[in-house]
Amino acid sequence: MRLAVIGAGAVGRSVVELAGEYGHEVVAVADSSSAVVADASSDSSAGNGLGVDAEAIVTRKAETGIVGDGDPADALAADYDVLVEATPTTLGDAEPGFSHVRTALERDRHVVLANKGPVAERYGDLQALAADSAGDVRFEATVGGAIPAVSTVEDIEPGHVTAVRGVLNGTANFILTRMAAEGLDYDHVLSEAQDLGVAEADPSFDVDGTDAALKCVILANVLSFGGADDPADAREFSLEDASVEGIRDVPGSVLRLAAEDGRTVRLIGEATGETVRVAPRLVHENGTLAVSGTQNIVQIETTHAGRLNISGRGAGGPETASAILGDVGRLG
């Protein structure tokens, strides 16, 4: 498959670096202000390995802050099979990511998303565009990094899944794990996490539960639309429909008391075809939901197969890129 990668952060760069290992060719890359597109005269469209120079792009981005000399629109107009949308998640109208998706689908190209915005905030619009296109849309990387949550739900069939829950944010989980292990308060551990690069300078997206909620909204949309006989009857979810509580107000004393009873606290998200909830919850300290550090876990409740648990790395450039390239393979 020939890929156009929009977004050159950690995830986009990892896709560029790893695509060849998965048998795919990157023919265009764009960041917010520049682009590089394989020279059409080199016959890169033939899939003969003459795409863009991945090493040169990654090096130039690190040294100069841009990927090339072209305009970002050049990458969207390139001759590709799959658009990889890896720009930062935006809420509300989910722009510019949604417009990138629209452009690709209107050209009958496939789309693979790492950007949560279009899937969490405009799922119905996304499905309508896909219905009118010869291209398909996949978005495994929007939920749980390397964990195959979406594809597992699809394989079971959404109509046979009653709920999906789990620990879906590594930053919040790292903080809660450290608070419990060391008997420390939130502010102290947050500073430690920021020093280690586990938490952003502004950690709100993670510690307030927004990131986990977006992932649960996406899962709720998969369950709702996938379980409906007619998509017109499906309920569409967005972040506004989620009940969200973060971890800022969890005191260290609660974790210490919980430990005395063999329990601990984790930020648990849950999605059904009717509700989305994210909040700190008491769980058994040796239970399946008590993953530690930056690990994530997804727990799938099914009507016939019981409870399934999938755990792994929920974020990171190569980890998320592996989910993206897995989706590309499913489109092949």
Second form
2 protein chains.
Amino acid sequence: MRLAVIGAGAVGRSVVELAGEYGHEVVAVADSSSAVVADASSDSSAGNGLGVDAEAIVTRKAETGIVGDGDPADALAADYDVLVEATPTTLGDAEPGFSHVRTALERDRHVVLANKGPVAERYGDLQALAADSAGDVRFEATVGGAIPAVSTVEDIEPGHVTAVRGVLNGTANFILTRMAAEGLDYDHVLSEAQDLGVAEADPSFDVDGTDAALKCVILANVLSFGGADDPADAREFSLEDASVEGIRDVPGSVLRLAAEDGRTVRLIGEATGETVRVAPRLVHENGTLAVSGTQNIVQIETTHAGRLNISGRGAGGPETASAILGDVGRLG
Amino acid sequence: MRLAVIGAGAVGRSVVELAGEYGHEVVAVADSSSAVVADASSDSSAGNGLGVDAEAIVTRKAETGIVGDGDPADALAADYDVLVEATPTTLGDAEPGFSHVRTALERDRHVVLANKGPVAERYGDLQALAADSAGDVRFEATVGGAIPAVSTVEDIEPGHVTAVRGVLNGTANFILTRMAAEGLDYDHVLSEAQDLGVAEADPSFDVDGTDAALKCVILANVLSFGGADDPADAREFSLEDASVEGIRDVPGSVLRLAAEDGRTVRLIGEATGETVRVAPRLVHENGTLAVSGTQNIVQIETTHAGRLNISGRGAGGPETASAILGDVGRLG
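Could you switch over to the form predicted in complex with a further copy of the same chain, since the one displayed so far is the form predicted alone?
Up next: the whole complex, starting with the chain shown before.
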């Protein structure tokens, strides 16, 4: 398939670099201010004559901060089969990502999202656009990085899934793991995480549970819409429907107390077709939910098949690109 | 879709009972000596006028040992979209299961297998029949029960998977778990397992590692054929290619020694595109591979997404039926 990649951060760049290995061509790349579109007659790509020069783009972005001489609108207007929306997650109206998705669907192209905004905040609008389009919408990469959470719920069928819960934010999990392992307090471990690049300079999105909550909202939408007899009647979730508590107020003393009882603390998110809740919870220190470091785990409760646990890397350029390219493979 | 279910053991009966919940109709059911085929004009089914009476069939099988008055050939000749092959696994020529599959594919129908025989012992023949058929072949239910092992490898793409390993037999795992937990020896725990229905009267298929090996052979075939540039050049695996060691010779003393070092023993199977190996191995007692009781775990090593772990129920009627019906949902 021919891909237009919108967003040239770690995830977008990884998609550009790996698409060829999955048998796909990248025909356009855009960041917030620039774009490069492959000339269909050009042979300046990595060998197939149809795609952009992945290496050149990644180098140019690293050296100059832009990907090309064109305008982002050029990428949206290019001749592609799948739009990969990998721009930063925004809340509320989920713009500009939502408009990118709408443009593609109105052109009857497929959309694969890593951007959580449209899927968490405007799921109903997204479903409506998809219903009117010959293109499909997939969003495995929005939940759990490399973990096939959405596609597994899809295969079991949302109507046969009663709940999905897990550790969905690697930054928060890393901090809690280190606090428990070293007996250090939150501020100390946060600094360590920032030095390692595991936490951002402004870590609030991760440590306040917002990122985990958006992922749970997405899962709740999948369960709600997928399990409804009529999607028009399905309850739609957005971030404001989530009950969210982060890890800033977890004192080292709670972890020490928990350890004496064979337990520890993890930031657990849970979604059903009716509720979304994120909060620190006590879990058995050797239990399934007590994944370590930046690992994520998704636990799916099913009607006929008991509980499934899927753990793996929840974030990262290649990991998330792998989920995106897996979605491309599952398209029509 | 209309399903013809061949095999009326626990798995076949569960498919018959659950198909309606997934939006499918069962139009024919056969066991080794009998069959029942729905009359297309009949309304004696569970309400849709097209399917068999699931409850009546399950009751009749329980009370009389047969499912109906027809001949198994009637089921194979019925008008169905998908043949579900759920007869007992046989080795070597994998008959009669293989012929059931061939009949369906030559009629351009889809096939979904729970029977490991054709997939482990005659993978090349199976692929050739599928290539010449308008029908597709899927076999999620042959590996790991409710665990989506095959579809996850398929989505990541076999060429991006370097190895798949795990605990793939619940009977052997239950025995080892109980030996470690209670300090009992193999023979004692085997009796307990047989009393609980976790082990068969003749447990060799499970405790000798044959069942786990067949599952690993299937995974090796998926990696080998899926990762090959030309399937005609792919190496084909069968049970005789597997190096297999079971759990009969694991003494209680090994488990006690291991426990002193924070380890335990699990029957681990591993498949790559080049090798298949099943043997008892030392694992960390709280490590990911140390699942307990009858649980299974599949660990997938990927090129770009690190390691994925998927654990859950590896066997059971509803669990395996869930995998079969998930496959039906993924068909063209």
